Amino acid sequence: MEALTKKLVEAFGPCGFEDEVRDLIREEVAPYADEIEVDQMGNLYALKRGDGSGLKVAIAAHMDEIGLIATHITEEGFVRFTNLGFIIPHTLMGARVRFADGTLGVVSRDKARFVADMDKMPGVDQHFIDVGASSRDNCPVKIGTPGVIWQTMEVQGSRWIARCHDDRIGCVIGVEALKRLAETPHDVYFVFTVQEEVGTRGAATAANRIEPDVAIAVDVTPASDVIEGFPMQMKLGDGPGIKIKDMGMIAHQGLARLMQRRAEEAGIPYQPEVLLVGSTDARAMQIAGPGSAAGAISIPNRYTHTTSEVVDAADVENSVRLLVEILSKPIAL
């Protein structure tokens, strides 16, 4: 899984521009899926058919990452931009940007404001990108060109460091679970969604199309095992989180209890999760169409929405094991 993770986290895929990631995932799942489809919005569906005795289940992981998009080129050739998804402005100064065509740039900040507002959070609009141009005419980046903060994946022991574990690591878990799922009573739709970071848009489309009985998002959650971390009990290496509640949804408690029971039966460590900020694709799937019993498997992740997110390999493996345990057996809520 480490090699697949590196492949996906180093792929280009900001919100609304997930094509490269989708192509890589499609290649991975093709030998294991009974059907593969891509809808008009760009969601990728990999269906694993069951034996007819189970439910219709959707597993969602989003392909998009937070990014940016060029809004204006100055006369001097610098690129002004706005965000695609929630960017923390403090992470921008000095960061490298890769645009869709491969152009690289460096983010800096308006110096006059920098000195005056040293103790304040600068807005995205107070930054610009230097791509080596000397004028508007020779700037290789055009208005509307998307970009991402560029970092390669690094490994330190069991810790994997990358710019967009949110949510490429969820995609890795979905791909690996499909590969390991030999038999299931359920019709399982592994859905790799678009535009989660701008409002769970792809998941809403997918759920309206599938109308699943059960929907499970696989996404990251903030790890609190750092200095002055979030006041929630979520640690790297202690197992996947099983969602109870977040800001956008209250998980189906029957599903949450079943997920905990499957983990305990298989000896898989887990952590009950109450997330204080944000939500996941599960929110959209819970309320789309006729609604579904929705929940989430959450991978503890340090420094979410920064240029260097950190997960633990054991949590990734145990998330795959838990998902396979859930999908390979009856789901009675």
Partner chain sequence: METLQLLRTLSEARGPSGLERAATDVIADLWQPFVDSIAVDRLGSLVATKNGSGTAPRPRLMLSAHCDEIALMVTDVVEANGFGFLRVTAVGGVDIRHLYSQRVVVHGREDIPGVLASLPTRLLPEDRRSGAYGFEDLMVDVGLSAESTRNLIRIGDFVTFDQHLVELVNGRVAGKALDNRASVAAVTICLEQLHGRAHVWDVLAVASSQEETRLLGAATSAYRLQPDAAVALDVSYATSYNAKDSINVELGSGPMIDQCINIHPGINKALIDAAKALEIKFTHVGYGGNSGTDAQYIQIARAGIPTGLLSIPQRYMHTMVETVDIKDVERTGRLLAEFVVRLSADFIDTISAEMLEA
Contents of the next structure:
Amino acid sequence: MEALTKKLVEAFGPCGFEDEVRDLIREEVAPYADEIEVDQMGNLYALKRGDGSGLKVAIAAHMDEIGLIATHITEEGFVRFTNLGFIIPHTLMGARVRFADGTLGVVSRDKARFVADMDKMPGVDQHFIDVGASSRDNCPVKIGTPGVIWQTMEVQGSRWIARCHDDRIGCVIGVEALKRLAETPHDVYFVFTVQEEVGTRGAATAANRIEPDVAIAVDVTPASDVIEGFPMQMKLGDGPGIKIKDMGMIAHQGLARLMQRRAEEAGIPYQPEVLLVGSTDARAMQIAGPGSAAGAISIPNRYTHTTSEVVDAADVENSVRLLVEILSKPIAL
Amino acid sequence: METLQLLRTLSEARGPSGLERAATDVIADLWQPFVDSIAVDRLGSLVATKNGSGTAPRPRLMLSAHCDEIALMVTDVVEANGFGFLRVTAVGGVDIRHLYSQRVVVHGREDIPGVLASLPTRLLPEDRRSGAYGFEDLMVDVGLSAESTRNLIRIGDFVTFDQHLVELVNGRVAGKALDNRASVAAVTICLEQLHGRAHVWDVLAVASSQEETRLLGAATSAYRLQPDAAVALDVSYATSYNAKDSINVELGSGPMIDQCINIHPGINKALIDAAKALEIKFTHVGYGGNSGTDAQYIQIARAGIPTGLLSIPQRYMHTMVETVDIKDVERTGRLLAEFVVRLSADFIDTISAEMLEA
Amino acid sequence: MNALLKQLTEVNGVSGDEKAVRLLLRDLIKDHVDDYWADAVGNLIALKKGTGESDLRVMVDAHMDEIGLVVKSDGSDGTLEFDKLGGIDNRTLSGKVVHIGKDKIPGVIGLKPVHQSSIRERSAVPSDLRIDIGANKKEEINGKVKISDHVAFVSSYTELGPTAIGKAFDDRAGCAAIVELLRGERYPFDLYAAFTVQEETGMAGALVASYRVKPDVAVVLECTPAYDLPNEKDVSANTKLGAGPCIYVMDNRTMHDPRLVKHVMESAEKHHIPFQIRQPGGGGTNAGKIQQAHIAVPVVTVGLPGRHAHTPNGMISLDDYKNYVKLADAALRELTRDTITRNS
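Now that the form predicted on its own has been shown, please provide the structure of the form predicted together with its partner chain.
Whole complex next, starting from this chain.
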């Protein structure tokens, strides 16, 4: 899984421009899926058929990452931009950018000084990207060109450090669960969704298409085990979170209990999750169409939405095991 | 059942958003005698069908009254002096100013009583001493050892408010969850009235789930049931000594018939006609934007559903002392029944044609 | 004088009360379409059948509603309290003339005289505004105005040479463009024209229209804010008046389909129609709701730049308008199944 993670977190895929990621995942899942489909927004569906005795289950992991898009080229050839999804402005100074056409750039901000104004943080709109151009005419980036903050993945012990575990690690877990899922009573749709970071848009249409009975998102959640971290209980390495509530939804209580039971039966560590910020694709799938029993497996992730997110390899492995455990057995709500 | 007893039964049932089963069980018992079928769907909404007398396929009217209530949820179990305390967060639009010193029930492995507590002002951090308490200051004290607390209660358990229905003077009652069990009571009265009367349309009565968090039950039920028309019921603002606004109406002045962008003019007119036919008190209210009720999502389910909205005036919404006038609840039930009885087989054709008539 | 723009912008249709616009549009298109109907929320949807060359279902959307106000009190002291419908800056309101309800009862929104206002009041955004119809007490209002009556700004359509000034270009300009498309030759495919309600208050109309029509492709015709006023800092303007219609890539609600963005740009280049890319960022159009109403629909928005958005006096360029209609028509005519076929 480490190799696949490296491949996916180093692929280009800001919201709305997920093609490169989709191509890579499609290649991985093709040998294991009974059917593969891509819809008009770019969601990728890999269907693993059940024996007919189970439910229709959707497993959603989003392919998109937070990114940026050029809004304006100044006369001096600098690129102004806006965010695709929630960028924390503090992460921008000095960051490297890769645009869709391969152009590299470096971010700085208006009125940047070495020392002064350290306590003030201007918004994204007061930053610019230097791509080496000297005028508007010779700037290779055009208005509307998307980009991402660029970083490679590094491994140190059991910790994997990368720019977009959110949510490529969910994609990895989805792919791996499909590979390991020998038999299932359920028709399982592994959905690799688009445009989650701008409002769970892909998942909404995917759920309308599938109308699943059960929808489980696989996404990261902020780990709180750092100095004065989030006011919640979520430790790196203590196992996947099983969602009970977040800002966007209350999980189906029967499903959440069943997920916890499956973890206990299989001796997989887990952490009940009540998240006070953010939400996942499950939110959109819960309310789409006739509605589904929704829940989520959450991978503890330090420094979410920064250029260096950190997950623990054991949590990734346990998430896969938990997902396979849930999918290979009956789901009674 | 007498309306007072009906309100008491409904108000005291425990159905936080996301775990409505105890409430829908109570409601199912109340509706059962008057309907042809009844079931809870996978998102927790209760759906009862009362068949009409028209020839099949009959047009179908959805009545939607949410049955969930605002509540709290455990986010952490912490220890002090060997005792267990619970950190909590809000489920739905809880007004934190009401929480300190409230009695609650924690729905753990068993139901456990508790009280919301905080440190005295002088022991709070300096920057927390003025202003209302925040969730970081409050905790539920269940009076159990830390070990027992951990054995019985886990992160993610629901906490509901523990408040019995109180009878006030002038036929008014106060209690928890009257937002929106007062409307569930009105639907119950409507179904009871319809029991003895002929109506052409099928009636699909829905006690919808998770309105307080995201209008979930209404949205998914409307999509699944595909009714030809719908009426949502909720509570709305009544004037009180500390709340006066142009939209507010007096307690006891009858149901409000809402008009806003969620409302089909044809349904609105039919509701007003029914109220006039019964000669009951009502108030026609209008405002900009969305209603923030079940009507909002029912209207936009699938290709759109003509929707109306009735509101019962209520004081002190989203507290444990929500106050309504029993007569308003009864009037709303009677108005609704009259509206249903007056629906003709070609009602939808008529109101659709009016959309293109000058 | 562009009679269509004049007619369409001078009719009142505040969000939730679009009936007058619906009836006018019905009259304008009924002889040029094969079918039309009003749906459960008040959208007017028309079908212009294609020549049969293409099996695509294409929807073109423009919203009928405009920003405005709604009466929320019975006027016990003779004046009317109101809510805003759509994004209106409070600084827009004072000193304006409005029309209330179906009978267009005139009213004004005034302020305490400047002489009687404190220094602080003079520099603050006015609040607690009321509509005054000249009534002394509630009884004089009864029968003329009722709670929930919609209130539209009064403004007349005026051409100023290359530009025109008036209200509700957002989005009657889009409605006018669709009327022109429907009056033209048949397209290779069935074209559904959706004149939608309630865009300014949450886009409910477009959502249900998309569910009903279930198009293979949708094109939204909007009026897009242009902030090309004198501005010291060289940062994002959304669009510029006179630089041609704009094409959306991204806004707060939608990642417009990259294949359709490219297609519209290529049509513009092929027919030498000037265009601009609407600078990505805030704002939103019906496109998002159409895209996500049910299963995914490829969408793109083509906008007519309009200055002074969400005020009673917007401004457009008449050349831009001509090119806007031309671009919408060309891009639609050249649309094929290949445009939306994915290679991966």
